[in-house]
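Presented as structure tokens, the chain that follows is alone, the form predicted alone.
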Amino acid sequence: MTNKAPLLFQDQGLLQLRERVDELLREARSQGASAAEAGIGIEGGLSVTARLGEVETIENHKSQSLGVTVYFGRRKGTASSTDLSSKAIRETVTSACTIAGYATEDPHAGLPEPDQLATEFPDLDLNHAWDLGVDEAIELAVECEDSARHYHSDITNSEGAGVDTHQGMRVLANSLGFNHGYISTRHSLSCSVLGQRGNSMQRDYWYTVSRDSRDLESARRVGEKAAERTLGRLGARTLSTRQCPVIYTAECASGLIGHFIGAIRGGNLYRKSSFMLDCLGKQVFPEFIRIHEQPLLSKALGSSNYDSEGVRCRTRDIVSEGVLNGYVLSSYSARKLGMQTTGNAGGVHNLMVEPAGGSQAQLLQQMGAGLLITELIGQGVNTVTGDYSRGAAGYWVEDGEIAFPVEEITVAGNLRDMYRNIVAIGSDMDVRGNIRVGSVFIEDMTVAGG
């Protein structure tokens, strides 16, 4: 294997991109508009997937678009195009124009602060495609999935593996003179199965992804983990209804973790439609818990030296020692706010929960009894009010240890008191994502069963 970008992804393709993209603005104002920005996406990649130790699929996947946001004024129009030709470039700025005399005036729309706009780029090391062929790629989705069917006689079928190879080019600038863009991979491997034991009848699945695939686990390691997943899970009983400390492994807490982001979200708060109204500078965890962004980080699946308007990302402290620092605000939310942006158009980068606390093995032993969260289900979370109910699968602890998986139950408290009830934050950082935590270990949540 290498990790030599394909000719298409080289920075003289991201040249091209730039010129194209000063094309678009020259274009919207040549057409009158007083401010635009624009932006273009090219993206390629490899996906396949084995069933039974067959190929089930095999996409070779290419993609282009370009878009364009135009201001006259204060009035706001947007298209976009799959076509980056000249003549399409011209057609879509002439769509935002005709949308944008449509639209209402809103004083707080327009382009970011000249200010807050990214002049620094230092490499980040998102770039390393994988020259991975067809054949190699059914070998791997082949050799995961075989390791997961062969593991235990009690894996009885599966639901397949896939391996994944991705990169792309994006481009964006806006009439004030930003014009960047960069190339980017994501590689993945997943693979999930089915078990049987009686008449107990489970699934479950692995994954790893990064932008190099060098950093991957190895096929036999995704399938093995996907393999002792689905069988740990079977013989899976419900529970009585109860109180009880829950803790949430990493990868479901990184969800839990996405309620807070998303009730401090700027469209959130300026509707009025979240349950952290007026909370900054606020205690809204314990003292020991820490949140903070770093988008700089090598190689991570979050990073970005700039958000989706060109603001420059910062590494911040959104929580500390419990208080809520800051909020998540685009230009136009933190207008509506009254605010100023914190460069986070777009989400988030690379949002991390400083460990407070050991290994899930020793959470389990300061829990002692309660319930490990393994898997959720559904989507019942208020953000206006916090009220959170969803369904859940995991394990029983007694006496520190599990005891047996349970299915068929649910969780439910409010947010705002679940987050002030953490005891403790896991070691185990789960990295494959934007949201990097680990188990998170809360003293007392209502369990429904059966």
The other form holds:
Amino acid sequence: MTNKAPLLFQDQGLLQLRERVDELLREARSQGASAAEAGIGIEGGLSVTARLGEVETIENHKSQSLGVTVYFGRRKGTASSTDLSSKAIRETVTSACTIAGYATEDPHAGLPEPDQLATEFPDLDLNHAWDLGVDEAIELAVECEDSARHYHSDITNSEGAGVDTHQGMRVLANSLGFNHGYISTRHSLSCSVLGQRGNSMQRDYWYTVSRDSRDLESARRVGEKAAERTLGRLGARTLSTRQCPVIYTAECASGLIGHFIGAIRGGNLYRKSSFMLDCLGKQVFPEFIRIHEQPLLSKALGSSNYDSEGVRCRTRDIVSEGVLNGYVLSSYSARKLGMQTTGNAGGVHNLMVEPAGGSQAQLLQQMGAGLLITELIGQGVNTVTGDYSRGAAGYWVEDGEIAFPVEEITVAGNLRDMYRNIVAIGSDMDVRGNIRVGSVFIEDMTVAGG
Amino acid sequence: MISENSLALARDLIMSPTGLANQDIDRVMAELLSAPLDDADIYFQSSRCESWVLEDGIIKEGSHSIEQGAGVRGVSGEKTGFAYSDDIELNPLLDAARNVTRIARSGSRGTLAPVTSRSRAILYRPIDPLQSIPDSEKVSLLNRIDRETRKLDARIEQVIVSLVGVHDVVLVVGQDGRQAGDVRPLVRLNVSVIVEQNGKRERGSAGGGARTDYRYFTDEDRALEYGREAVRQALVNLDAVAAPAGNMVVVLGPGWPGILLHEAIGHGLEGDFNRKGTSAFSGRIGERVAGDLCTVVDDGSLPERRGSLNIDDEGVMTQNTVLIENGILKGYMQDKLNARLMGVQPTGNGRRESYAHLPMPRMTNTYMLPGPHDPEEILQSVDKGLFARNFGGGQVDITSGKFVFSASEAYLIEKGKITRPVKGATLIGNGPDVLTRVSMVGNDLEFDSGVGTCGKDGQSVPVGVGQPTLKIDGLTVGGTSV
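So that was the form predicted alone. Now I'd like the form predicted in complex with its partner chain, please.
Time for the whole complex; same chain goes first.
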């Protein structure tokens, strides 16, 4: 049995990819495009899952793709392929050019303004290859699942534990002379187990993810947390319909902030399909709320020097003292709105909501009686009106302490009111995603149940 | 017929450009079978997709993408090894096979559930929809929809029309070397509108699609009908009042509201969850899980429907599988791995998003058979409740059985009549008992218009749903009006 480490990318490979992406741009020019943007990505990795103490799946990943956008004046066409050969490059450019031939002149279409492109490329420390053999990965997954399964006798079954390690190499170039790339890694460990007590069967999970395997929570801890979360849900019941205060745990709160970001994205604003139209400079959160973007954080999951069109990412306050300072714009949406790009083509980078109000335990004390939401299911969010209605599970809280688990309930309100009615932001920030926020305490929502 | 022509065409479309010969495929399979595996397969795929988007009255964007590659899988007991390559060439495939055989450390050669090889008429023509009409006609279709839709009402602010076509060709090679192929066309058109009245905005959206070519949208005036439907929904919602909160009688309209079945019942009846005992339906075959008016099937063999396939992604012919018959749980949906481990036959539900993903049991077209009631009679029987006519998406926790689906168009029912429209709200219930509360089933079975996409473990596949009008005596409605 070989014990091969996953694919390792070197700077040499990055140089070759930067040459390849130049070939794409040259091809676009030779087929008549007046401007072009191109990208190539290659990634590889290993995913292993274990269930009931034994390996269940071993997956080797290795994928590649190239994409090109061509402009003929203000007409645009896009094409992509998983084949990186010179023949595929020619054919992909031809497809993009054909499409551009049918597109309509759009006065706002085009590459970013040259002075907006990133010019500085500090090392963000995103590349930490994990020299993990298949056998080691299996051992780790088994250890993780074992710690969950043996945590308590009410843990009766398992969906397994998984170990993933990925490394990717991406380059982006355009005909304004931008040509850059970077190598990054992402590793994770996850576990999902079932518990049973009487007629109640429940499942929950936990995961850890990071750029550097040394920053992951231990396999044992991930398993224990999965078990704790599952056990906590056993015996859950519904609630009667009521109005009450609500606390979103950090992992649920990131979705809540995500809806806000969706509403201030250029695409939704220029289409007038947002509940945050004309809110720039207005109070949209209470005064103690600060939301800022930190794209250059070392090792963070959302870090980047430039956005998906090469525009420099910037550190900025999107909301300060509760007032909306800026939108989330690409070059295109900015032009549609008569504004400047904010370096957010492709989204935000490490969005942070500053804590204000203490630990989650302190928030629960402050709430007294109310609902602690630990899981949300379904969509149920209307970005045009802000109307919000989602399925939920969690705990009913009495006197600041968890009283009993609840499920089969919905929480509903309007996002504009919900944001204004935030009472506190916990210090228990979840750093596993691109949106970092602690528990969020909202004064009043409608909870429906049986 | 399904087998020979589709296979020859698939082989031609995938293999010819690569230069890979049958003997190369045999070598890869031999490499796989050098290890003690219970099953092995190679899945070749070549897929082309295009999309066109009209917005602000102009053709704003178009894209074209090509994805091709091969996935190599080996199964040993409950264990699976998997690797794939974007290059359909001998050496990467041999490498992939070597990686896969690592799984077989303790494997024993078991017996595979034999796959019956029948033949039947193909469900859809093996065409390339991207080539079905010239690009100029695609563009003029979008422009026409935009023009005609904008004429419908002065309150329309924004019209977005998108057209997508997929030409997906797959070739599955089983461990016995047998090959099965399928050429899968898929088209989809969507119209979404924003309307404004006195500073209040609302969105409406409608669309459809099928496994055929783009002419589907010009036939029977379908494309313009999507525009009319999107505008109608948006205008209804402009007048919507706060939705009620709490448990009440809910009447679901026919067609797309069948997403209820997909979430509440369907996922919980997929073979993998039941083999592992993680579903709220595990071990409940033969038990009552629905009212006796309820018969629910999953049928991948409906002609041209979005969720249909001639063969699944393991080469097994799709079929009509009875899930619930007159309220009694009858069976699960299976892929080869879970069927073998549970000692039953595969049901043609082994599906995967692409060659870069592992297959698992997935739904195709899931629907409830019609019942005895006139839809009007059903509404008249309700003193106070909610009538939900249209839905967005849904989700389920298969272990606790709790599911949600979100209404996008709903009305209050008062004294047997539909009265005011209410805002969209999420409905939540418990899968194993929601259908036991179905007290009336309409005689008006409808399928959705061909818009469904189902996600599971990060993999998306096209699906369909259908149902007649249903009355549920108690479901929690997540509005804001207490």
